[in-house]
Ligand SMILES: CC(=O)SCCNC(=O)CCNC(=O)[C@H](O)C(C)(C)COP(=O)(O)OP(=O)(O)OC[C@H]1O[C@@H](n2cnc3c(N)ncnc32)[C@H](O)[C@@H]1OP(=O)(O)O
Amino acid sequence: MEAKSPSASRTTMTDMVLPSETNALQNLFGGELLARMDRAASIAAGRHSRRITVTASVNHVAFNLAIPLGSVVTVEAAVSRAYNTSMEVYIDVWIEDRYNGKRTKANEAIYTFVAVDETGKPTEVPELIPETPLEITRFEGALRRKQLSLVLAGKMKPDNATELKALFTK
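Since we only have the sequence so far, can you give its structure as a single chain, in the form predicted in complex with the named molecule?
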């Protein structure tokens, strides 16, 4: 399988915030944003693997900035690291100023997707080769995030999480 760069999976979805998608403060409801991020990340994982992909884990979400009703919201997702059958997908969320078009980063999230065959069995994905400094930073941090996710899910013994342990022993 030929290795791919993050740009091969980059997925950009732009939409606005409607009244039915807001909370009591008239800001975008968190669950609605999670769904938008999941859709963009699923497309990115599919573009990298050219397989059916399923969400295995939501590793991190930060709702840093409330997104008001009427905002133009852009969700950008790209695979940040690929393993055997799983892929980490990094998602950045931006809002756009109505008058000058300036973009502000509102949120970010990290999801794990697994490529599966028609029976739902995990199947191999191409290697990912990062190119830009940001892609390299995200690639390098991905293994400890995978180990943390597996430890929290009870799928890895903490003793085997070498990258994660290294964070505390440096």
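Same protein, the form predicted on its own this time rather than the form predicted in complex with the named molecule?
Just the single chain follows, nothing else.
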């Protein structure tokens, strides 16, 4: 299986916020944004693995800015790290000013997907080789995030979380 770069999985989805997608404050429902991010991340994971992919977890979501009615919203997703059968997908959400084109980062998220075969059994995915400084930063951080998640879930002993321990023993 040939290794791939994050750019091979990059997925960009742009859409407008419509009235039926907003709350009482005329801002995009958080759940609507989660669904948009899930779709973009699923496509990115599928591009990397060339398999059916299923959402395993939503590891992090930051709703930093409200997204008002009528906004042009762009969701960008790319695989940030690949493990045996799972992939971490990092998602950036941007709002675009319709009058001057200026883009502002509104939100971000990290999802985990698992590649499966036609019977739903997890299947191997290609290695990921980051290329840009941002891709390298996200790649390196992914292992720490995974170890933290495993420790908190009781699936890894803290002493075995070597990447996390390294943060505190420098």
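Bear in mind that the values here come from a model prediction, so they are computed numbers and not experimental data. Residue numbers count along the first chain shown, from 1. The term rigid core refers to the maximal set of C-alpha atoms that superpose within 1.5 Å between the two forms.
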Answer yes if the Cα of L148 shifts by 2 angstroms or more between these two forms on a rigid-core superposition, and no otherwise. yes
Please state whether S20 has a C-alpha shift of 2 Å or more between these two forms, with the rigid core used for the fit. no
In Å, how large is the C-alpha displacement of T162 between these two forms after the rigid core is aligned? 3.1
